[in-house]
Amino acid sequence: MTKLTLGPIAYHWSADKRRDFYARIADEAPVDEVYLGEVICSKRAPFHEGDLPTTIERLERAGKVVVLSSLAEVMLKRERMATSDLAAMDHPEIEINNAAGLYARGQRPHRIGPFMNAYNEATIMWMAGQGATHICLPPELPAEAIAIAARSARALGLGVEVQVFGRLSLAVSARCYHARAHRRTKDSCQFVCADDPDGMPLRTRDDMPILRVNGIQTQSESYVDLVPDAGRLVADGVTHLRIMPQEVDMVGVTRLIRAVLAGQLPVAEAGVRLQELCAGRQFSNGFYHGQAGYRRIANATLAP
């Protein structure tokens, strides 16, 4: 059965808020796996850290499968240990995200994150003999060449996953832009980010709506929206349907989304209910289609 999973909180929440949003995916949310931990900027970190073995306790009783994602950027010492950390461990499974945590990790087994670039066979085989169990596609990538990554994959026995909901993270930078546009340093931020817990809008001279900035990370402006395309992904090898946490009911999302895999929601009326979830959000499925990732193609569905 095609595996539902929720990829890690990319903003910086609140401790509370981000307690209280596990707290109902473990009991309300009908996904499988639930991806936690720092992605974006390890000074973010230290204020939710201490709740990760209550959080996984939590999420593991509810029969959620828990993985802890690496640092999609290491720069610093302290990010260094603690990619470090996170590679010697044993339980629960972990999925990396930056090189460095492939030298860590050595040829333990561990997951592929999208941060890295497996977009073809040799480089998805390289992976495998380096230890990977599972891989989540870079979210650019056309339908045809996820049908030929999931092949090769599958063929090796990997996962793979592919984020179908969500905004796309589309490129990672060694400054944090976030600070820079409120006139301050990576080093003294003083945590601004917080101020945007769905990114910061960027907007283009003629005030359109163009990306949104997360401390180092750019998102698309648009949630994508891969929820019509969910049979094609699944004939062409998709095990794993990534969701990503927006500041939207994600309970709702995700009982959405579960009810089209299940065949008991129409895809029709599935797209007409996220919207009411999503209000306000535009959509897009562009990268997917071949064509310009901010794109939306109105029933564009391939054929298995």
Second form
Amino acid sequence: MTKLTLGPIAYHWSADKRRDFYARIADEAPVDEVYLGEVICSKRAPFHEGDLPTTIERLERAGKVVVLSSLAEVMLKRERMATSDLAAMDHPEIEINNAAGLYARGQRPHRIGPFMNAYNEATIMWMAGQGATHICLPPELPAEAIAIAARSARALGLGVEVQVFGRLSLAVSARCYHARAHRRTKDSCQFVCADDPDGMPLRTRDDMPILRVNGIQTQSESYVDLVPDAGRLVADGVTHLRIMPQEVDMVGVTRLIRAVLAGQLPVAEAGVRLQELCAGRQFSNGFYHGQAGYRRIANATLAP
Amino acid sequence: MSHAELVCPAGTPAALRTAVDAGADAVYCGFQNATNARNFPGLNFTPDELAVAVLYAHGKGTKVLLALNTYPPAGKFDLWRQAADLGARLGVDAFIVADMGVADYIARAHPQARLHLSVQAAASTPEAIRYYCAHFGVKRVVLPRILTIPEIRQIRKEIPCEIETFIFGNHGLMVEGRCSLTNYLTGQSTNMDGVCSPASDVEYVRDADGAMSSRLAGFTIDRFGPDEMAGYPTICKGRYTAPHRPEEYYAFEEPVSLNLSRLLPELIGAGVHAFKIEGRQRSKSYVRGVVAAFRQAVDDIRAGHAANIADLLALTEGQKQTQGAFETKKWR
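Coords for the form predicted in complex with the partner chain, given the form predicted on its own:
Shown next: the complete complex, the earlier chain at its head.
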């Protein structure tokens, strides 16, 4: 049975907003697994990590598998500490996004996050030999490569995950571009990123929306939408479909995707309703089709 | 004192000979395909050219480092495997790798081979670096261009391998090996295809008001007034607008060139073993000038003299320069 997962919140949502969000996810969202934890900026973690135990308990009581995700970028002492602390945990499961975490974790079981660059069968085989139980593939992999990677991961008994909804992570940096936009630096940022719960839009000089800034991360302007491709992904061996939290009705989004997977909602109708749920957002699937990521390629086969 | 080895770009056989003759301790180069991160038209080596180049370099006591520093997508791993086997057969002195599968393959198939960890692996902590040393026998790490000198000095104390840092050239802003910006706009991937803001997708368009737009795959990355020199449309060096910045601004970084010549003595003091000069896409005359100037500067410092860096500064005259993240963390 294909699992639906909710990825870690990429943005600096307030502690209140997170509590409300995860309470609704626990009660109402038909996702099987939920990733928690701060992946983008270590400065944000103190705002919400105190709530983690209650959030974990709440989600687990609702029958969700909880996974803690580690920082993508590790440089400072506190980031190294946070990474090794996470790697020392026995429960819940952990997803590692930086080689510093792999080093600390050793051979104990762990998931490989999307920042770990598991692009091919040789790397996946290496990672499996080091204790990886699950791989989230990089978002820029095209369908043919996903199929080959998934097949080899399945043969090793690994779970395989692909992001099917939400903004794509396109780059990370040591510099905070949110702070820069406000003429500050990372150390003096005053958490301006909190003002942009769906990322800060960048537009070209001829006024085309192009990218989103989220602290040190650069994201796609478009939301990826591989919901019409879910059937092919599953047929190709993908076991987990990742939905990234965005500033839209996420319970509605997860219900819609669950209904498509269950064959209860035709893909064409799902597309119309997803657009309604995400008013004003553009969708893309170019990476999946081996083309420019921002593109939206019409699907030849619409049946899941 | 560290060896302060100079690692110089060799985009073509001619550039390789130029760098060797100008005093490079080592040159780095790649094959004409996706296995290296500068897979640009007109650059890089055929197997036969690399064979000749290795002989030439070795004849003058210069090492040849082969860049196999991209990430093979599933289904295409054989291309990287073949490149590694070929490099081993031709006697290159080290492989520069990023992908764990590629590193593992070389470590097993060619256990005598020396591995350098590419900047594309984005290993920026002692723990991450030790991971690659412990598992693949990595002998040198090329550090991301995001660390300050005190941070480099601290890392040096905590790792069992040599450190190489960039000192000169084009200054990448994003964590390398983690950037899909080019693929998002053009359909060609930096990680999988070795391509960044490809020339084939670049156009310069004169607008009605006399301004020049530089575009990548149809996206306006920057516009330049009639008196400005139009820059190359690299996505992370473009000008954009944001809600708080209605006037266009460099959202990521200005188009500056990295020049750490002033910091050379401190970097040597911090334990940096090798210095990398960027620019496999550059001309022979550029390579000759930069390599010769750095050769002189490093030799002066090693002899205990103050280096004359006027030549180095002149190399980028007219261009904006930066010491990037190396000098202060305020850069972040």
